[in-house]
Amino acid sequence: MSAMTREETEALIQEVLEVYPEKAKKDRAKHLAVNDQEIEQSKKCITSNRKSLPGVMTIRGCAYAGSKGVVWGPIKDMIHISHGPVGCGQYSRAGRRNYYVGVTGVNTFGTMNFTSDFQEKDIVFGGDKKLDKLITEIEQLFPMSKGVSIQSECPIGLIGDDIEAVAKKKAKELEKPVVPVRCEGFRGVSQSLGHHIANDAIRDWVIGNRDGDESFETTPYDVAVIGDYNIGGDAWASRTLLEEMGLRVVAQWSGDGTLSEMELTPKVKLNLIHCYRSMNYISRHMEEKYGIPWVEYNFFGPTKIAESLLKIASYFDDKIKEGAERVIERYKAEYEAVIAKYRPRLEGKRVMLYVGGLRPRHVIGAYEDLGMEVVGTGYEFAHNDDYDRTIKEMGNATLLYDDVTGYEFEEFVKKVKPDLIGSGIKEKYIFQKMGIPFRQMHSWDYSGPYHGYDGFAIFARDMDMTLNNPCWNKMTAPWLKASQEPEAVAAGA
């Protein structure tokens, strides 16, 4: 189907809304919009960061997921206790492919599950003593850990356990940081508040630990990579480019990150933030307290990589500016070969996205480098400043959808008929059963990296491998098979 006009897109939104009762219809209408590049502030066209409607299928996570699963969990040399019932800890462990270097159980602990395993008696009598004992046992079993974070689950906030008091007591005993994180799942409307709470915990318990320590030798070219979770090795691919242009990456977190790197971040000259949604809070804090500027960058696809390298270089002297130009030129033949190979196979294909964090806007340029068009995008847990950044990346009259429901997403897909969908694991099998090519864009569908020039080659290969797989023409959605069987019988007769 050809590109939709503004009127057609508006009509589609109204058609999809008709199924709802009047109150729900009025609410959901605020979260669905037709993109308009002329708008400077997205709040004029779309509402975000609001509580999901009860009874409507949402794809969001909770505050605990935002803290434990995203910000704190990948810090590899600390042990992160899921304080509460076992389910949250088990569900959140090792799910995002945050690659790291180290020996698991010795000096890295990212794929291990530490839980206080709350039982009924803990709800009745409190879990402070249990938490105290647990931290002591952790120190005995894993003495090389550099610290502990306490990731509180829902019951902790409900019964009022004083995890801050326990943290202070154990930090003094162990002479290691013990960080309490009040990220109970019921807080806020999504995992987004969990990011904010986690950032605040870093601010209050970690980031100033080495203030006044002059033993670390700095250089004029020190930077920190913040908000890259090293999915499939993304941060390593990005770090390669930064170091090749002459910068020194002092800290990289959370993916493959350490407590020491977090503590050293206030000593850098520039903070580079990849996932704005999850880490803008701590970057703003360091700008206010330490005077460190921060800049967003996007390492998806050669066009955005070049823009970002030049933007980063603009904060430094001619040596780094020349280094950026040199890096772009060095990889030119490599990425042009990738485009020459895959663009003829992907040209004109249309994509719909629905992911979290930065991906609904950051990957648009990479698709466009391959001749593809993103015709719909939306976030699970965005704020309006995310949409402010998105409306300039999207074409006019394309779909924007915030906290989209399962019903809405399916109906949009049926009408828009994209050639490819990039979303999460909860949506993957629905659309595959419908015969629509799909990439799991939270963790790269067990592939990656997708960042950097090396990652772009993998990204292009994966999109081609998915979209041009002949299996899609041989599939019929299960709910359509019944209607086709009588026709098949009649044809046979």
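For clarity, a rigid core is taken as the largest C-alpha set superposing within 1.5 Å between two forms. Numbering follows the first chain given and starts at 1. In this text the structure is predicted, and so the values were computed from the model without any measurement. First, how it differs from the form predicted in complex with the partner chain.
Here residue 476 counts as shifted, since its C-alpha moves by at least 2 Å between these two forms after the core is aligned.
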Second form
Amino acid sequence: MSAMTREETEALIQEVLEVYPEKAKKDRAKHLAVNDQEIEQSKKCITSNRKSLPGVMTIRGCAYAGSKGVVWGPIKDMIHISHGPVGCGQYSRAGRRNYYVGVTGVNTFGTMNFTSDFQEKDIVFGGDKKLDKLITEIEQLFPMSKGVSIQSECPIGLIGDDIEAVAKKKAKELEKPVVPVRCEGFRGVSQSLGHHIANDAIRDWVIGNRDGDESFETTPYDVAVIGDYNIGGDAWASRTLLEEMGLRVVAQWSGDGTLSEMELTPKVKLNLIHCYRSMNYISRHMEEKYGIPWVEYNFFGPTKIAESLLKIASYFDDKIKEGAERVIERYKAEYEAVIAKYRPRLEGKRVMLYVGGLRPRHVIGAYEDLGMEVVGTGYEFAHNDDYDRTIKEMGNATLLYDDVTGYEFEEFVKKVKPDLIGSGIKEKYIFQKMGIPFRQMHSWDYSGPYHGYDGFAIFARDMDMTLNNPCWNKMTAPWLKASQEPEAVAAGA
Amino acid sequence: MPNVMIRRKESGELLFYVAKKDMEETIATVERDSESEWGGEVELTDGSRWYIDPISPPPSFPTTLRFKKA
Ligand code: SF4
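The block above covers the form predicted on its own; next, return the form predicted in complex with the partner chain.
Expanding to the full complex; the earlier chain stays at the top.
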């Protein structure tokens, strides 16, 4: 199917909305839009960050997921207690593939699950005593942990436990930071508020810890990588590029990151933001309090990488600017070879995305480098400012869908017939069974990294591997196929 | 009376950011913007109008200020 016109896309949205009851239809209509690059402010065409409708299938998470799963979880040398019943932490344990170096259980704790395992009596009589005891046990069993964070699950807010008081008491006892995070799952409409709450907790309990301590030796080229969670090693693939151009990466937030890196971040010269959605709050805070500017960058695909390297370099002197050009030059042969190899196999293929955070817009450039086109994109939990940044990246008359429902997504796919879908595990098998190549774009489908030049090579290979997999010709049973299109058998032999 | 963070964009214009509302707009005009004071009525590019008592000397951005709806 060739590109859809504006009218066709609008008609498609209307058609999909048709099955909803009147009220739901009105509500969902606001979340679906046809992209128009002319529009400056996304709020004119799409509504986001609203409560999902009861009864539809949404793919969102909760505030606890945003705080424990995304922001705090990857800080590897702290222990993050999933405070409340055991399930919230256990079912999400190690699912995000935040890689890290260290000996798990000794000095790093990323893939372990710590929980206060609430029982009925804790709900009835309160869990503060248990929490107190738990933190003491942690200190005995894991003396090399650098701090503790208390990630509240729903019941904590409901029974009104005073985790702040426990945190203060234990921090004094242990002489380590103990951070209470009020990220109960019922807060807000999605994991997005969890990011915000987690950022605020970092602001209140971590960022100021080294104020007035000048013992850290700084250089004029200190930067922090913020909002890179090192999925499949992403942050490492990004970090090498920055270091090669002459910058010193002081902190990684929070993939493969440590508590002391976070504490030292206020000493850097520039904050580099990859995932704007989950970490813009703390960057804004550091800008206001410490005067550290921040810049958004995008390390997906050579075009965007080059743009971003030059943009980052523009904040520094000629040495770094030359460094950036040198890095781009150095990897040129490598990425051109990748493009030469895969572009002919992927050219013209159409992709639909539905992810969270930054990817619905950031990966567009990488697909375009491979000659592919993104014809629909959407976010689970974006806000207006994310769509502001998306409109310019997407082609005219392409589909935008916010907090898409299971039904809408399937219908869109049936009509738009993309060659590839990038979304999460919950969508994967539905679409694969519909015969459409699919990549998980949250966990990189257990591959990665996808950031940086090294990541681009893997990204291109993975897309090719998925799209051109011979299994997609085997969707019809051989005996049915033979009667329908006899020539296919000959071609396959 | 929301808390508003004012910061400078790369292009030099001022941004008006309300964290609670996730609203980020460019400031179109400021009633008083001189060497000695900053404030008064502020109009944003989306047409909404806000008010703050003029501050003198002008604050250095980024900073958080309390605005009223005008
Ligand atoms: S919504 Fe509440 S109970 Fe469910 S996972 Fe989140 S914190 Fe746990």
